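Given next, in structure tokens, is a single chain: the form predicted on its own.
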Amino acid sequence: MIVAVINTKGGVGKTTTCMYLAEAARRAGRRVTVWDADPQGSSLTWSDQAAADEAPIPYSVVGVHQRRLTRAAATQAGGDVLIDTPPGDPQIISRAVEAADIAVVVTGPGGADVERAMETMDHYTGTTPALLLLTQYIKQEKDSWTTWQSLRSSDYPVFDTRIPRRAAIQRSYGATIDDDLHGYERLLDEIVHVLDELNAEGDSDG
């Protein structure tokens, strides 16, 4: 499967989502590669820092030019590909979504984050299935709860998984990921389930 992780707003957790999802996939026995399509190279920097600390990331992280995104399916080589995208390059976001089987639109709690996430859904996902993912969620925080209720009552599809705000997640940047995946393993299961359902619908239509 090919998963594009997107939002036109920065700071919502796209790179973290890519790297944690990749680790969840690896632990599930799946072959996985992270494609860093962001010119800032956040995923690559994460991987490079871990390698410099002699604790390399146990899956491949490679930088890709947007031309390669158009050939994603052909170069997937039987494994999963997670595409980390920049916030401010519409062409790269569009290419990544077009190449993907599914898009994960990441948003933090709060009006500005959600508004940009919904704009991203409207302008970039097209015919590619896409669901919103709420990150930085705090159960007892008003903004988190209000955002979650707003997403669930909207017309946009939303993952059931909510990723909590944890210092451990923030500290993991540039290092290998510890035992706790903080819900990203459940997100992986949801993504696989959505794609399985879509494939089953396609088979029945055929």
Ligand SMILES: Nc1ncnc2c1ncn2[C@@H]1O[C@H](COP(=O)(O)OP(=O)(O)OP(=O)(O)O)[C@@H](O)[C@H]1O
The other form holds:
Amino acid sequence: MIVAVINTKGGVGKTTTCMYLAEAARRAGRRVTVWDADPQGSSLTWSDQAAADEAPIPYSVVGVHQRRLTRAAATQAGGDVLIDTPPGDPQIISRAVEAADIAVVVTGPGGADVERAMETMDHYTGTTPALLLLTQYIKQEKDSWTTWQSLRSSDYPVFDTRIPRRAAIQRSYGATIDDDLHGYERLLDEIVHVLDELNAEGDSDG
Ligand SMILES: Nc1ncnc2c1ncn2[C@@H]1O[C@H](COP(=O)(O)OP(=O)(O)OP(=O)(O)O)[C@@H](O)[C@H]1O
Ligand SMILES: [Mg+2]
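Same protein, different form: I have the form predicted on its own, so give me the form predicted in complex with the named molecule.
Full complex below, order starting with the chain above.
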């Protein structure tokens, strides 16, 4: 499967989501590559830093120029491809979404984040299936709760999985990911399930 992780807003958790999802996929026995399409190279830096600390990331992370961000190239890569995207580059975001089977639109709690996530859904996802993912969720926090309620009552599809805000997730930047995947393993299952359902619908349509 080819997954684009997007939001036009910065700092919402796109890179973190790519890297944790990749680790979840690897642990599920899937072959997986992270494509870092962000010119800032955050996933690449994460991976380079881990390698420098002699604890290399156990899947490959490669930088991909926007010209290579195509469905054909992603399919050719084989296995799963997770595309990390920059916040502020419409062309890269569009190309990543066009190459993908599904887009994960990451949002933190809070009105401004959610608004941007919904705008991203409206402007970029086109014919590619896309779902919102709430991250940095804290059960006891009012903002988190109201955000979750507003997402669930919106017309946008939303992943059931919420990713909690955890110091351990923040600390993992630049390192290999430890045992706890903080719900990203359930997100992987959900993505696989959504794609299976879409394929089944496609088959019965045809
Ligand atoms: N679930 C989480 N719990 C705690 N911290 C988190 C979580 N997800 C992300 N972070 C932290 O939030 C910051 C932004 O995350 P990340 O770099 O993944 O966002 P991004 O959307 O890729 O940012 P950019 O738009 O700059 O590429 C980082 O410091 C990261 O460690
Ligand atoms: Mg990033």
